[in-house]
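In structure tokens, one chain follows: the form predicted alone.
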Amino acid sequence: MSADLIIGLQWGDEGKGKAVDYVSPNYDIVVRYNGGDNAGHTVVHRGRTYKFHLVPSGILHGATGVIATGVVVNPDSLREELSQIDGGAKLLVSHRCHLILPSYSLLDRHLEGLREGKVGTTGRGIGPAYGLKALRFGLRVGDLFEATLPAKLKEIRRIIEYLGVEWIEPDIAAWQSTLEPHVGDEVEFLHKAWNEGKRILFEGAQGVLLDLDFGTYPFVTSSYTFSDGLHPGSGFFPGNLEWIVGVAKAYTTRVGNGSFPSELSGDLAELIRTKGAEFGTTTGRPRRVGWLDLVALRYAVKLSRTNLIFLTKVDVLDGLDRIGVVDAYDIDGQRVQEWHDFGDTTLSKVRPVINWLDGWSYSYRSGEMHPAVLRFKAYIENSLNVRVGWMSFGPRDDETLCML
């Protein structure tokens, strides 16, 4: 029996679609249970770009894909990338998925605009749907199969209507029909694939630093995004769970509003966001960019008790002189390693404390890496305790480098 999970050490954008589709051929299932189509994955796979939002990047590969109950669907998104894949796909959606209805982006803009400070939301109807969900007036896949969803669909307009927002209905039949062949139990599905000794990965959205409690609050998602979001996401226990893989960038990014204590400015900030494509997979909006945040990257790896690290875009950082990495904060005059409080308003407080490390003109050619790369891996585990698995020198398949 094996399952292992793939998870996000930063705010996101650290490259889990290559690294979930470098190591799913060795897996049967790969499961997403959290987040919805607000988050994206840039996969290049056997030479064809593929931008997935929900569907479990491993299925390329011939991997059973799982949309588990802490996904909320967009159907209409779903259907779409659904047509990227030739032949088909073997997926399976849970019946207990909520349902982002057409008026909900209508909300989630509308609630935006009553903030003071914008969190920089997608504008998806990620948030409505967790919010109606928890206020028990969600819609879930389950329904649309139903006699009752008439009566719940109005019950929601109702709700829609009195916060002010239109009303859009919503193609029902559509939806049915790309559900259809889709819907069922991952509880019973998953659990009976795990006693009978198949691989299972599970591959989360978003990052740790934008969990809905652990993150930089009010600036997160909706969902839990690190690895104890997986029970409530799935039904299925992280003790179980053999390798936890965080990915982080050899920098860090940041897309929306919230503090971000390694940001960098100016040319060299165009120079990092021009070479590593730093644009968003969803919303193309350009990412923030600062140097590695080892603080950040200590709490996230000791709250997603992480045993791996996947290093992706590397080679981002060729050709520069020296590489700054964030390896405590000042906090008043005082210097600290770790930090335990990354809600946003403490963390506008720190400052950052930068270690300089040589640079280097490539990162890896004929072969082998470049010794500073080698010494910046060195440092990466020594500062973390954790041991750097994979190291990504580009987007393809061939550009990642295996040291386990």
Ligand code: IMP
Contents of the next structure:
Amino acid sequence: MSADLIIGLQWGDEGKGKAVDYVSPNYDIVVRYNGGDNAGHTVVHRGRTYKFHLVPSGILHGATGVIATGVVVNPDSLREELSQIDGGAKLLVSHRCHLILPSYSLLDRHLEGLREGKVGTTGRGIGPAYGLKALRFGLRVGDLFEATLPAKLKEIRRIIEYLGVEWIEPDIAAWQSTLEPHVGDEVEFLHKAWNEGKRILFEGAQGVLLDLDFGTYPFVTSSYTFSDGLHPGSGFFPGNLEWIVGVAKAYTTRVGNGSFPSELSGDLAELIRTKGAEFGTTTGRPRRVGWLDLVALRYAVKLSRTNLIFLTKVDVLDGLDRIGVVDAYDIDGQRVQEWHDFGDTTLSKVRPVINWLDGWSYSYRSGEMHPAVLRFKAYIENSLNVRVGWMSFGPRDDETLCML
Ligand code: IMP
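Structure of the form predicted together with the ligand, given the form predicted alone:
And the full complex, kicking off with our chain again.
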């Protein structure tokens, strides 16, 4: 029996798609359990480029994909993604997943318009889907196949119009035909697979610092992105996990608003953004960039009980004279080493304490890592008290080094 989890430790976009693609040949089942098509990754597999938002990327290696209860599903996105997979996909979609109706993206923008400080959402209707779910006005995948569907749609239309947003009729027939071959109950499926000794990989969306409760609220997404989100998101007990692999970039990025203590600006930020192609897969927005923030990472590791790190995009820092890592924060002259849910007033006073490490001209060449990269890795391991199991130096599979 083995079940492992891969999650992002920063503000999303850590390169989880690549990490999952790299390890997924070892698994029989790959599972998404949170978020929706706000997530996005590009996977290069056998020379072909795939863009996934909802479908777990491990499916390309022949694993069975599961979209579990905690995911909010836009069937139009799902149809488009499935059309990329030749010969059809082995995919189970939980009948409990909530659907994102066409009006929800209008509602998402409408709600952003009411705010003093914009969250900077992806505009995909994620917040409204989770919000209406909690208000018990949600529509679930299973509802598409029930006689009560017209009454439920009427009810949702009523609340959408009450909130001042135009109602857009979903194309129910198309949604039914997209979902019908895949609907099932993942709880039964996953527990049976687990008992039969199948290998299961859970794939978290976004990153720990975007968690609805433990992230930088309100500049967060609307789902549970830390490891325990797995439980409400799939019914699978996180205590059964063996490896909790946290994916982190060698620096930090954030798309959308909210605090970012290690943020860089000017030419250096531009250089890293351009070299790292730091533009959102879902929205194309330029990502904010900063040095590796070990204070924030220690918090993410602690919260999610990460026991291995997958460090990505090390090559993006090639050629820099020196590399910054944030070891602590300075708040009014006081040194703070632990992340807190700083209130807004304190947050505005947080200054990063940067430690400078030697740069490197190349990170990985002829099977060898540059000595400065080895020191960077050791520094991270000591600071987080977790081993770095993989490092990646480019988008291709053969640019990943496994050190297990
Ligand atoms: P929402 O998830 O669309 O509601 O957006 C809420 C916040 O989460 C915004 O700051 C988004 O930029 C951020 N966000 C959502 N999904 C992702 C992702 O996959 N990568 C990075 N940021 C994301």
